[in-house]
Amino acid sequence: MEYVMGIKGKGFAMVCTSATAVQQIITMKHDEDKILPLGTHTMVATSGEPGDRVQFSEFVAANARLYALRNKSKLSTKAIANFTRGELATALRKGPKSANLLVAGYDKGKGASLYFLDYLATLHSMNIAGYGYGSWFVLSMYDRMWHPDLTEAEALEMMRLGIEEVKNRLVVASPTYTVKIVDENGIRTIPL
């Protein structure tokens, strides 16, 4: 089962997804990276069917790379999470995707940034987020621990709380997960 979540802190945002990559009831590797980055302060975290989560999360990366080529400056969090938006509201009319993501990213002057997006195309700014079955566990714990001037440290034991809960409650819990932080440094990812 996937499980996917994020948090935004005073200067940064982190997610956390299972690293484990399934088909139907066999599990096919447990170093699945579901993080991918979009640029050197994006990245977005995706769940959902694995060919359509890995080919729109790679036609995102693609687009961000090609603006910023053509027009010599990076996209924002913002903008991508809004051009991911349309792209996939298009997609909801034509041939629907199967994937829901969560982007985040560090833009200076501006901070850090969280955003929901769902296959319906539904897009918020949020401080906390997630999706899978292990997030339904997970949301209310994090809403309750979650303030403005939030830590990487606290954020990082909110993840492994998580995780620990998410290993309690569900019989099919991913074994591994991944953690990658993005703040005015980059991104990086974090060891559990």
Contents of the next structure:
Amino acid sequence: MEYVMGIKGKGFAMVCTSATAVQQIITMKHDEDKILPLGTHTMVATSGEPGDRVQFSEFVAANARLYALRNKSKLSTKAIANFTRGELATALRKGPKSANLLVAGYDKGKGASLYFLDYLATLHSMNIAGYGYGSWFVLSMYDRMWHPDLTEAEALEMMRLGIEEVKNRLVVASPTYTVKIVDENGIRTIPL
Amino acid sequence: MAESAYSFSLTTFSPSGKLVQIEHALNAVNQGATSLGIKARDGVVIATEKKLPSVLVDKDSVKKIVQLTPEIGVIYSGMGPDSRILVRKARKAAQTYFMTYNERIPVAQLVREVATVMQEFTQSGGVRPFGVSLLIAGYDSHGPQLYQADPSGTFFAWKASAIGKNMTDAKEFLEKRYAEDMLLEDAIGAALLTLKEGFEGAMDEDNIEVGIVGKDHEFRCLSKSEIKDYLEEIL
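Can I get the form predicted together with its partner chain as well, since the one above is the form predicted on its own?
Everything in the complex follows now, all chains and molecules, and the chain you saw is the first one.
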């Protein structure tokens, strides 16, 4: 099953997604990157219907790019999250987008932020967040482990432990995962 | 004159490449009461003459300087009713932005929205250009800013500017008095002095309006007693 977890730490936000693309009972790919960068300091991780997931996240990315081109200054993470929420809300009673997203970003002056959005246009700013059956195990783990001065190393260890737990207990756990981090230097992938 | 043959239709260029209706709109602006603005290092001030047609008019009900958002205000020169439409559209544009992004609209973007509306009315059927120029003052994350928007839809950022009846003399005066590192307090004084230059009759706290926005990001109009104090200081 699809797995997305996000952790906000001191000066950074980290996101982990399962790297499998599945059609019914067949794993099509083991290296699907579900974390899309929106500019240099914001990224969005999506889970949900395969079509909506990609189309909607690319739609958000295109709008963020257009704003930056038009106005010579990029949207903050909060602005992107709220814009996305608005689009999901409008689509909800027309043609709902079956996509759940985590928007993670770093803004100068504000620091790191992590936003949870779901297909019903829920929007929450959170310290830890996630989707999928795996998150049922891992959210409570992270509730115990998280603290406000979390370092990157601690967060990465939390991600590793979360993946281990999912592989241990979830009957259909993905074998491969992607982890990305965003901080003041931008976005980078962390090899597990 | 060949020019006048092309002044009937707004959307037709004259042979010399002008849109004559826009020139006429600018004339309407230049007949309006003088307004001016000065951008200081830590804020912006805008001010205008409040010349009322008769002593019977209820002075306090007339407010020419208007707030568009908590940190952006505007003054006009020209036809008052036209400015009201633009104020409505600007306020709505600002709230639409807030609904989308949950953040306050940057000054430059609000100015662009207003200027776009003004341009649309120079290229549509059955409408005429707005007979106002606007001076928009705001303080956002990019600092204090002062913009002018004209009936043609052009907009510029200014350090200091004047529009309306006395604009040429006022701009000359401002050029001499403006300093890059001016503080808001000095700018208010300079604005009042500049207004006084072209003022017919005695200038007091009843026949001018002054609006400021400072580092607190709160646009507000000065009260009559505040204006009185500033006038006493400079005179």
